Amino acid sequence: MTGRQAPVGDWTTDFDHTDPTWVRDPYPIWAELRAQCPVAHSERYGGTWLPTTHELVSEVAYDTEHFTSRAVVVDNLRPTELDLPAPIGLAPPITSDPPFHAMARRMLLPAFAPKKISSLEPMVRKLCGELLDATAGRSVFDAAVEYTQHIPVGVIVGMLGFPLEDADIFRRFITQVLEKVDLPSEERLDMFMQGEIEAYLNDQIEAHRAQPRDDLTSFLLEAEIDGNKLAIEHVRGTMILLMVAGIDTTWSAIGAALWHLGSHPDDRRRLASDASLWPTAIEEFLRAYAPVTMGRLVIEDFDFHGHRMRKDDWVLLPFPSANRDETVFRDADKILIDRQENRHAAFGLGIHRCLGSNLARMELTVALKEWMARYPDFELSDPEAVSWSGGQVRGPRNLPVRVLN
């Protein structure tokens, strides 16, 4: 996705979240812009603003009478080319206001559950038990490729009762949503109209309707939102927000972990000798990691302490610099796998808090359980190679690691 559009030359004024700097390694500017310019623009992508300190991150996020979520990919369309449904939006109900929001979010709530998550831990465990057996034998492979992207897709393919053999489907749809968001409008728009992912969720809609079963798609053919069934808008628009908000962003978050792992051995160490550490270095790697940038909207034009924004900019909300401001997080800049004081922003902040959060958790903690009980020893066998995802969801795509022992 890089390399499309001219590179950076000061972050205050003209950032890109695609750009390869930005992509390598976020933190330092981020760092920069907190200390100098905590709310930084470009006229990228139609007119952007960055945010960076904990305190502005939040109250951007909590503040939806002056900005909208009705598009949270920041690209170079122009929200009025989508036909987006109102009040659904593309992606209920990540990409619905209030109202609206409220009622779409809690008609999820029990099927995400605690006690609906936990029943899933065993189905995880043992995919991540098939992933690692296929390893077996070889002191060199690529943990992202042949681990990391498999458990989030198996997982939300198993939760939506679709064919596994579909994942490659999903992850195709992802890198067009989240990573080619540097391709011109008109291109973006083209991608978009060519409507495969829409044709097929319409068959796996039908498919259930022709067969109702024990899953998250009959569950949402089900439901009901104020009497009345859900339209095939909003049914279709949350299996896309579990495909882009639940799969990319649980992968990234399990890949930077192992890649913080295998590239800090004293950590690793640690970890693999005192399982007491598990919950707070869990929540540590969320924090120090954490993988997602989230978009915004401004909905009228408005003075935002001392920025003159417009109607319809974006606005990017980099959690993960939020997550590292120092006036928030003692060392945050260091990851501490004892940290016991870890209130971070790694699933959001306000409203659109991720609803996915205990499933995410739940994955996270038994894929890295799961790997360190099979390679307590191990590290990247070349860093150079590692590579990250651009965009607004970062994790790492190549992860080659070497099995020590």
Contents of the next structure:
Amino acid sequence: MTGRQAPVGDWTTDFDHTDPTWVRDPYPIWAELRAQCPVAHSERYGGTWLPTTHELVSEVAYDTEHFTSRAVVVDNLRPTELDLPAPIGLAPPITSDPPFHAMARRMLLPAFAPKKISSLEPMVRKLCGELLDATAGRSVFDAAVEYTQHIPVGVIVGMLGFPLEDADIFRRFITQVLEKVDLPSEERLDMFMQGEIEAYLNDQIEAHRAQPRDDLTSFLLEAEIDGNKLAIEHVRGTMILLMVAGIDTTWSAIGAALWHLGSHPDDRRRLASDASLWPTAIEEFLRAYAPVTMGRLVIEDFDFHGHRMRKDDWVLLPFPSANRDETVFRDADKILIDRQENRHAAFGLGIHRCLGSNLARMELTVALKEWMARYPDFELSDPEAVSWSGGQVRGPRNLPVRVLN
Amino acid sequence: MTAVKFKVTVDPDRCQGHNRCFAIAPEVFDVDDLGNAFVVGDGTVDGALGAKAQNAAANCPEYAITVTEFQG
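Next, give the form predicted together with the partner chain, keeping in mind that what was shown is the form predicted alone.
Next comes the full complex, and the chain you just saw is listed first.
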């Protein structure tokens, strides 16, 4: 979903995160910006800033006084057209600011804490095993289409207690939200207004009200903040958050790691023969191929290191660029699956640290281990046919592989 | 006789629950129901556990962990 905009000529003054060059390989762009223009600006999307160093990305992530999370997906819509008023936002708590943010987040954290998440591991392993079973006997297939894309959506749909056969509804919705950001604002607004998702969620909520179950939907319907049940908009918003934040992202992380293993046979063989490398390898894939670039809005006009930021300007927060910053990570552009020091920011920094990071890490680990147990020898069958998603979540959407032996 | 020991602390204001320390050194760190980290016991460890705690500190994205060496 790229290429609707004019091609970018100068990345320091006119960048566009949907430009085909950025989508194909953003790392050289970010490296150049970190060295020469660590706070870039573009008039696109109504005015967007792009800090690229680890230090500046951290500073914005920690600064909730000057930057709001009310809207986090940079697009052509003016932020006021669709949003609930701050501080709740469309999809709390990712779109919430302090102090409401802390309450909405605290309510959800127990469901995503490490010990709770590890109990979901058998379900994920079973899902991965079934997907791999369906590829049996074929030497060439698309690992993104047949494997990676089904894992996180299956997990989230399962956690919410929705029928697994409805997963396609969510994939369509997520593509609209995250990848069609360069549509004109009227078209994008129409797309949301005529969307099927709200009616679908209302039906599911009704079904769960009539018959409560042991799942996240019933959890949200029972949850309270300050002794009050959540508003229906809050319940729907959090469901949307889980889909938008939990599906594309992990799908991308699993796919990027498989892309690496399929194109770096030395690392693949090392990992296949030495299981003790898994923990550092997982963190290194997360660092080097962090899928998520977050978004913020400027709250009021102010001066940011000599740059005049204006109210409602967008700010892109490229955590993947921070993760390649040479001043923080030695040999930052090298993928070292035994890297010992790795303070990567793949899950963000500060109060909005990815709520689902424990879930994502578990899914990534299980999905890669199950894959490598089944197909320890594989390669990219057609490297030119690999396609990457555009926008703020980067990962392979086509990943043709050949199983060897 | 004195031996090298390590005092480990987690700054609760900095910790955002990335869970890196608990994954690397569960003998030294634990996490609460919200996923936030704290040190096991009084945070005093020696030898190999000190090295593990230092490795955990070097993997904390929020720079929330301090490991201080002392003679005890």
